[in-house]
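This document starts with one chain, in the form predicted alone, laid out as structure tokens.
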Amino acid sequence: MNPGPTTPAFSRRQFLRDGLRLSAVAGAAGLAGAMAGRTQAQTTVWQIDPAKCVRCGNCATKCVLEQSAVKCVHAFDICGYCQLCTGYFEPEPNELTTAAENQQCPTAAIKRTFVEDPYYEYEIDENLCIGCAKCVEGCTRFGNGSLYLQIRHDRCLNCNECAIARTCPGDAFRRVPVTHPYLLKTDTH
């Protein structure tokens, strides 16, 4: 007498192989979903509004990165190219030389190049800049304000809740569209 249809016996090896295949497919689907979610979430990025920045120094110390993603940038179109750049020199420098004791920047991130008397060009070496805002303070307080801070997006992790934004006393951090990630000093927002 035939007891009826029998179910095929799965071997342990076949069970593990099928389980691994299912896990791989589920993992790939999960990864694809996570990447799609990340792409959709990247519609805005953090940026500093230069009009609200109070140059407190938090950008240098509060970023989750070892070296802050905040860097000084220079609006060349509004710079006076002064011999006595108050973003470059300490207030009342001993002399107008590039000696370290005369400079605002603690890391010598501002490079001063003679153009013609009495003009100098000032460029920021972003690899040296720590975002301390000392040069920005000097340029804003005594100069024309051509130096200002911006978040560099090739360095920024775009944290969901930016550590610097949480501690910013000027409420200068805001989300901006990824298509226009930088706020220019001349912009009025």
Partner chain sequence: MSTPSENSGFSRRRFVERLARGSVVAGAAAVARGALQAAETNPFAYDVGPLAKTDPAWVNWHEVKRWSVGGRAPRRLAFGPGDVLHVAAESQVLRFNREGAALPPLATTGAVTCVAVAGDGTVYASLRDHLEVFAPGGGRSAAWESPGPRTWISSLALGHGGLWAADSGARVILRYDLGGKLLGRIGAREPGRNVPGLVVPSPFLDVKVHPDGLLRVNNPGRHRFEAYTADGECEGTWGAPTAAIKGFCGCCNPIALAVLPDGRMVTCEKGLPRVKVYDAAGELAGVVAGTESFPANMKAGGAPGRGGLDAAVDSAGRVHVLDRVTATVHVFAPGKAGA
Second form
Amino acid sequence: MNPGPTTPAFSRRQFLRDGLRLSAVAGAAGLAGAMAGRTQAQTTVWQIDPAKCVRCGNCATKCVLEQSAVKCVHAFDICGYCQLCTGYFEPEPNELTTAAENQQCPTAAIKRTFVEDPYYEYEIDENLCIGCAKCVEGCTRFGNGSLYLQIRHDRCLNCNECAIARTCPGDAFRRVPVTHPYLLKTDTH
Amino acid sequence: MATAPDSPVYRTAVSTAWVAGVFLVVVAGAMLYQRLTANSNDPWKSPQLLELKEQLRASPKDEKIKERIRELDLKFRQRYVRRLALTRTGGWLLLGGSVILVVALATAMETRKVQPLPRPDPTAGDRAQRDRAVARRAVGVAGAAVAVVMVGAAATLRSPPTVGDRGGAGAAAEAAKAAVAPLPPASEFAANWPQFRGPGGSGVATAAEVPLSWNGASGAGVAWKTPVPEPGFNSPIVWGDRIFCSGGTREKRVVMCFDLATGRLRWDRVIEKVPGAPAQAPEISDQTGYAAPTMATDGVRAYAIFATGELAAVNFDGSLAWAKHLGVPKNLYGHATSLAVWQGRVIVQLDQGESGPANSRIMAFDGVSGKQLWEKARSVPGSWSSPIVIEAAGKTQIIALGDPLVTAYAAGDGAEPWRAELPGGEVTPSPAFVGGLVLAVNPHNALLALKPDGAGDVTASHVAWKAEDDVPDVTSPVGNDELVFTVTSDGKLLCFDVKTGARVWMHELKQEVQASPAIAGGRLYLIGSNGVTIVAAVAREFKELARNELGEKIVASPAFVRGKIILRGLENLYCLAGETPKPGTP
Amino acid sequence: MSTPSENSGFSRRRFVERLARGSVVAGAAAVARGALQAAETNPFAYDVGPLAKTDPAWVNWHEVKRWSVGGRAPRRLAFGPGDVLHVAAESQVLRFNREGAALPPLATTGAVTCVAVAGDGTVYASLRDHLEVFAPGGGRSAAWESPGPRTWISSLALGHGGLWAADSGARVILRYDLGGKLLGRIGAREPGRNVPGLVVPSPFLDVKVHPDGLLRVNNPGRHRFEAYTADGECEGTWGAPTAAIKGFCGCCNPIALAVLPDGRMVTCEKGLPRVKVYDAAGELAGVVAGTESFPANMKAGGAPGRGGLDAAVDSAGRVHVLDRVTATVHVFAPGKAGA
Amino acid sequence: MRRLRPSLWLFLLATSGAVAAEHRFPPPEFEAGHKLPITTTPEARALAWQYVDLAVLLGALGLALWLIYRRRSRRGVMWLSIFSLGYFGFYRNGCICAIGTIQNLALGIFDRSYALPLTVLGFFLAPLVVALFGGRAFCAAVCPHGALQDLVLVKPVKVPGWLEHSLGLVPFLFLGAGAAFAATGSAFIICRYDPFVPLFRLSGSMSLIGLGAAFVLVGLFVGRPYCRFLCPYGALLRLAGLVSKWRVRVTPDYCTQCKLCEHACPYGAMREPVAAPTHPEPPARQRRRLAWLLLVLPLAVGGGALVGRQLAPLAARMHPTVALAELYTEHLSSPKKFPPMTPEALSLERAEADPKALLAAAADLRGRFGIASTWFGAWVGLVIVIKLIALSLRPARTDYEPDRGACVACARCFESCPNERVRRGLLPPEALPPRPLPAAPVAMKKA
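Mind giving me the form predicted together with the partner chain, seeing as the form predicted alone was just shown?
Time for the whole complex; same chain goes first.
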């Protein structure tokens, strides 16, 4: 092609392009300005509101991690230290021993230790806990609700859209400031 | 530059790629297997383990089962932990293998790379032009495909649920609440006026104190008078502090709710966009109109049916619970049969056709959801009589009249315990249940008193008595444990003995009567079409106790509730709460 | 369209081939996933459904009435003279006559946990840590000193010329004279006197005075109720842990006691909300109401502040049960329903 | 961190006051003096690391620009790709990524209560602004998704033009759908169906891992299948690239028309000079076609909007609240029995607790979806017709040059160019044919 006649076309395109670019930059700047008021310096992380949790078992199965980042945590100062812990034992345990048939945790992640008559302490082994909430339901139904689910931030990948949150029947997941990443129980009786 | 195909670099790269590929397949296969078998091998899902726990529950002392559970539990937990470990390491192994595979493949490709030697293409211009044309076509086709998918997806979803949309949200919520809220007890039904001709549908009010006299012109005894915005021949019903009635024209059908204390129109609800209803309502004769059937309520919702075949349930706050279209009834004058309720169900008698059966049927709908619970075909043509629900012979029966049958249906499932033949012609009066007898009328034949405890065809066996002269043609009979009263549309008032059927007396009212008579506060209320209500004593001789002018034409039957009478004239609704002498004092 | 070189055809075929292969892999993965999702029940369900069913053969009481107390967070019931029902709710003692009509309530200075009424109409209402006394006329006449920092009073009973207060926090029963003087504590663990100690994981310790002159105290952590003399001797225990109807379910039950005129004990449980009657030998004599009577309470569970029941018996021997979740009083009379 | 103090203090004040006023029921007093353990609360990733991410992003973008325009080094770009793949991909698990930020932004614009973290805004804007001036440098070597696909490409196959153009519609449609779902607050589908993030995490659902593996397998032979045929952020950057100030130029001097660069480009982004066809299409026909398309444009947009509106109820089901409301209303009309303690049974319980609020919320969301899906439908119509219009315009090109939008600046073409090889001293200048025409303007100076 002859370059002569194309030159004006070229510059016309150039002009158009410059104009579009300018407006795009202005748009981006405008967007940044508009959103600046709504942005916050601190980022947020996902957490479970224990008051809304319905113990459905989704936390164990829906997390993108092979072993869920949701774990059962134990509020020791709410616990009654019961001998017959309904979080630890099957609903109608055979005996009150640590034998497999009496425990309800599918991965035996609750450790039961004798403190003194008649008190026992229960601790969660987070490497084994899968966040299935079976113990949480037992503890909430009969006991003080000292066992409850929380997202553990040393494991959570903080997905943009939490895969558990979108299927949570209790609508219990929400984003919380990274500076206060846990929603711990502060129950009164 | 290009290495020979069998150079050692190439061979090494290819064999490395093979090894890496096989390695990847093996690792991926192992991981896949672990995942797929997780179902039966995870400690919480293993059917084996669950079964054993079940067994232990049955025999809690069996040490063997316990041992087996402990064994399996340990095994499955170990397997689970191994699976977790394998997933972690397997992931990294896959990653490493992939890197090696890609590097090997890239190396192999590099060694075999042939430097291209492109030549000038004289057809470039044509090719470019052709390519663009093909691309245009392809993009056009792709765009069309996108459009088809979108339209198809939209088409499969033409009918979003009626409840739950913007307008119906409240209604559905109300329905949900109602589903939980128990129905009011029977005593509540007796204290209100829940359907055509009151509780039980036999025109007898439980109220002890009922106004005796009023005057529409002077306003004496009239608590309030309210214009009814929409026309209809149906009678008002009352529950608590609410009066319900319906009205309708070809353009719109409306349910209205008035305040019992003040007469203020609390709300009205247009019944529209009923699924299945024709866009243009059918034409109905003015003689009957669009809203001749009287509504019914179960204390939670009010139900209305229109001559168009639209059946609607409206919550007490005016929101629509549900509505459905039963098909336009083929009725010479227009459908006029009122609704009945029983235990939260709506009973719809839908007789149609001119002579001989034509899809006549009786149905029961669930009041909460509108779901049809049962339906029975009726071999009768159109009728204008309303069904009543009675408790007799230990059963709850629905009594429905038609030509030529009196039929009883079991309220629960629509089974037919008995029927009796009563041929004649067009049936308008409704049955009544008086002194243990079902009173059934065929205007062109007779008034039958039937014992409701028969089975099968009881025409020959269960007729207690029969009256053939001056049979009422429009209004329904009314009575107490002793006497039965009927009135013809030209004003012939008859009194029978309920036990024997013997005529006790007859009186000419000398006025036209369209509204069914009622007994309230121990008195007989006879409302003439001219608006004059004659109050007579329920006695073995005729005695006029009062004669009250309203000054407006009346065809609807009155409602009596807690010392008040609700009357619907052609244009206004009246609440009569006049001087109320103690019963017994004339 | 494509470069007119020899291997372009080959590549295209390969390209299609690869695409097909990729989609097969993706499809297989999707199918495998579908197979995994076939499970319909929740493998992690802590299912008390079968345990929550009450055998109708045991139910030998029937509900005659139910009404809402209208107040927020009601906790305990007590009857006063004339069968006036007193309900501790938030910072009020609500009062109702025999027909359920509300009488003027008494206002306390804080959330009231329990209440007891003397024969002369004096009302003793307890807050978490101290008691307040209302004269028969209704005026607040005294507020008593708090017995200790751990105190969490959850029940009151009048008897032995004084007042008994169940202190869930300190796990003891406090004995007061009617002037508010703390006379002593019973129920603390004393192996030498054969007092096992009260195990109270949550504030549901209850105390009642039995016609036989002994106190009845529930020991929820040990799933039983116990009898004490006024001196603190433990005279007997009844009950065993089991979710079956004969015993006490969960980790800490019973949570409330009431005494029938004939001396039999009425017990309330949480978790599986049910009310039962035990005879003098501690054998189950019948079920007043099973979980079926309290569906909302059943749903709420038994964690403190969420669920729980309380019971009181009127002079006619009818059991009034307070459902804390729905703030409703259910009235039960002996005899099977419909009988 | 210092700036955070006030808000932190406010938060502490608001919560601690309440805590102090509460009295918790005392746990047992242990005679042996056993001390209660403390519930641990592992910290989330510190905020400072977010800024490190942003800094790495900006640094990598700058480095990419330098490598592409100054160094013109494929090797450099490749090593930067490996770094980005390692850092943003395997170290940061593909999250945070610029692709997903489209949704956060869309949600942020329409939901006033949604607080947008600063880093998210940065990740959205930085690559876009760079693209407006320097083309898709982000795609070239910073985006872990692009880097992964770029690195696994071993035997590039040319995708036929018609297929390239047709599939090229998908990213724009995905962009529209992603923004619509995010703006209604219902789903982040761009993140949900991201094929590579599960690979970066070495964990995820089987179907997504399978999808990722499929993309990698296809990517062995088809250059960057995700970037070209799916990536919604790539669609945005493509638009930005079209108007970028500077662009990748293959030749440092003049084009010898050797066509080698066309062979070197695995992404079909190289455009040949426009040659006159021997049988040119009559200009009148071209003009008529263009006129028709311009006429169809508003019709397509309007029709799309109409159809889109009809899609609203379907799309609304993506929102958990609407889905629950529908499950609930369905349950009302035909009750279904779910086993106890299943998610379905429990969500129905939640619905039954306050059906009015749920249904009102669902109705409100349906309304929002009505608007969003109308816009989406219009967008679909617009995208398709604009694409047709673009294919009907005759380009003006004298040299081989990369398409401004399609070029991901991978720098492969540079070393294929004989002029570049001369510049690098790999070829003697005499090997080149003589300069055919007066020099065309070159935007970037030679190094």
